[in-house]
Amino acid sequence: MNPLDDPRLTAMGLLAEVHAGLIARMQPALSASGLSDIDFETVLRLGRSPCQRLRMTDLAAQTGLSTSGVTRVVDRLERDGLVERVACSSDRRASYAALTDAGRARLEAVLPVHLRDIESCFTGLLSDDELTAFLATLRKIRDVVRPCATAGTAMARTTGEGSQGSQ
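Please provide the structure of this chain alone, in the form predicted on its own.
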């Protein structure tokens, strides 16, 4: 067998093509909202988290940003009034990024268009069973390649602080 015909290469190539295509399809709605890709991901992750906040370290892990990278994003979103920092009552070293009312309003404004885009070129192409299997497969792979992406999940279950880890 020719190594260039290996189905593993095909799988990686298709995944890269699908990701690039989805990002390109989603970009106009995000641009219209005034949010960059990473700004939207940050606001979305905060919005989907218990109490609409995450520890800065968990937010960094979930977005794949470095600590300094997530600090810059949160600084920018804070300047725009979409996010605020909140001190952790149980650990002075930790702080949270929390979605503000303005951030929630911005997220709610862009979400219907974003969900429509997702439905039209992604999830709407799959049956319910296919989507369930696909999500399970993605989580299985994610748990190996980015196990830190669920950071905050255990804490969310016990204290209401953290994230859903289901994104």
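Whichever C-alpha set is largest while still superposing within 1.5 Å between the two forms counts as the rigid core. Since the model is a prediction, treat every value here as computed from it, not as a measurement. Positions refer to the first chain, counted from 1. First, how it differs from the form predicted together with a further copy of the same chain.
Relative to the superposed core, residue 139 undergoes a C-alpha shift of no less than 2 Å between these two forms. Relative to the larger rigid part, the smaller one has turned by 15° between these two forms, according to C-alpha superposition.
Given the form predicted on its own, state the structure of the form predicted together with a further copy of the same chain.
Coming up is the bare chain, nothing alongside it.
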């Protein structure tokens, strides 16, 4: 049998395909609101953070971008008035990227349709049990491939962002 048909490759390809497909589905709603998907992720992570702000380095760790990538993302978002840089009082090297009111408003404006997108293409397709199992499996993999991606958050429990199953 052809080694290129190995089920492991198929599994990996399927995961990649699903991820790419979902991104593509989300894109229209986000860009209709003037946000690229990396913009959205950035603004969302800021919105979820204490005081709606995050140090540049932590933002880089959470998003997986390089620090220079974060510099430029925040440049764009700041130019558009959605985010502003705030000096860190305890460390003059660092600065926060902080969500502005306009940024918060933009985020809340896209959120409903974005959630509907996720629902209609992903979570809504699955039964409660199936979704729970799926997420549990994802967490199991996540814990291996990304041992520590919670920079700037409470860093507390090993269960990550305290997500306890479906709804």
